[in-house]
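This document opens with one chain alone, in structure tokens, the form predicted on its own.
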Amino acid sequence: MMNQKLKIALQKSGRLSADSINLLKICGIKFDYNSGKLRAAAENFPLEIFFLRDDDIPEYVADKVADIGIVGENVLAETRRCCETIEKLGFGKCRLSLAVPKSFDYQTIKNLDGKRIATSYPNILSECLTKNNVAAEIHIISGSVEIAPSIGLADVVCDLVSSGSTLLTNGLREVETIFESEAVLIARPNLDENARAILDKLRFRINAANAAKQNKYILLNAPDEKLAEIVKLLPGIKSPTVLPLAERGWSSVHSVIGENDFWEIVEQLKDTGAEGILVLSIDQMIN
């Protein structure tokens, strides 16, 4: 059981593909791979990565041919495998959304009724329109949904969006999200207890990342007068980090701060006096 490897299954090519790959090696896990690889060992964690389309993911693991693996949740809400969500990656963020013509006069979901919709996840569309009583036919497209308004196949499309740009170059509007969804890490069914041990190392280093990711480190000189107002503004993970400088009456103060709290901060310590501010990336973030 020593040698037992956990197998990992990552998008081949494709939205999640180059996050995946990235997320593996911020968490130093090394390993061989090029875009003609379908398989690569790591070198210095006991993980076997397949690299498959991301419509076949959800299918390997809950076939049990992979362990775990990393899919975006629409794709898996859309296969229905049964699979267990082990953990949100916070990449891959996108909706599902419904998207008319410009010339459609659209107020609510029930303008659908009768409508022809294109969509290349008629799982997820068809129980949208089922919990809304809406009577629509759905044309199910493996791609370029969003130019069959325009060929006359559909009237309306039900389209993965991130920035919506596609849309519009398309002559189209987004008017109703049906699905919110980010990249997954997912696990097969009964995983076994060394399996589940790997995998919780491999967890603890993706946590880690990911707290890293939303926090900054900052240091910053302080005179003294003004430490105790600074401190206040630096909770950091229990409290800032105070070292006296060579220079009498200064100190310097180290401590993380939240990314989406950063500029305001660095204002406010502007503010109270503190010079020389510096602030660092996080590689690693453990609690």
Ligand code: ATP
Given for the second form:
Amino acid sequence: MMNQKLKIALQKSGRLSADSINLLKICGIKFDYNSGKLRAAAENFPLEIFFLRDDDIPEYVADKVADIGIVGENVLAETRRCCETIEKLGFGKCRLSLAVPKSFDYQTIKNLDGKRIATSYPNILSECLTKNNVAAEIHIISGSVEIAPSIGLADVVCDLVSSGSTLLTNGLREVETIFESEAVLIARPNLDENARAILDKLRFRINAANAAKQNKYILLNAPDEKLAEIVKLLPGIKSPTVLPLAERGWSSVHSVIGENDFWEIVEQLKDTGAEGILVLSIDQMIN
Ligand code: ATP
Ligand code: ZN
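I would like to compare: after the form predicted on its own, may I see the structure of the form predicted in complex with adenosine-5'-triphosphate (ATP)?
Complete assembly follows, chain above in first position.
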């Protein structure tokens, strides 16, 4: 089928929504998004987008209602659906942690023996307890897990944390991380050849956008006698581009540097004699 479309499931409204939609936008995929809609068709890419609750996404993908989806690894692990993880996406980072009230004398996970633990992640939690030989009672709560100890519903919580501030405001102390998570692109098993081809096209664009995010484009002017030293600081993709300036004895150097260490490199470049340093963000990086 030539006009086959790949169906992707995204979280309708929540912590992953904006980044998921943005990822498609960065990939140059145009679609009409307004918050009330449950589905949308891309205008310029063979993609149909479904907006769903995040908890339902692994099931929809495993059951072939959607071909691919974006969901947290935590939800994927908890629902235990048969989906293939295609790509980590670098957003929606969080951890599933055990937290105890300040008054709880916590030394090791063994201290949880016989305790009541409130969580929305019973499967991941029970796996962790079994592995550590701890017999605790799991209370499944679908939201606001952090208030369970203060209302007497549980002794301990097992909840998602990013900064930890929600735990702190509820008088809880994080004592153990049991699962680390970020958003991932998942696919149903046995995608047919056409679907696979569209997915590969999408992945190519995602990788280009992600590589671009991790790098910056740098331009600078350098006196020719310092060029060798400056070029050594700038490996670039292959090697930096060096062009003569109209002013004799000076050159312009262009290169790509990693997002993580660019400040450090910029300082060294300046010390070495570079001038007029410009650092630009990159939209796409295709290797
Ligand atoms: P839905 O209505 O779709 O079921 P939800 O309330 O279950 O939404 P959100 O709170 O929007 O879900 O979280 C979606 C995902 O975002 C989580 O499953 C997790 O992967 C990720 N996430 C990142 N940081 C956090 C955090 N601090 N707390 C909770 N989830 C986080
Ligand atoms: Zn949810």
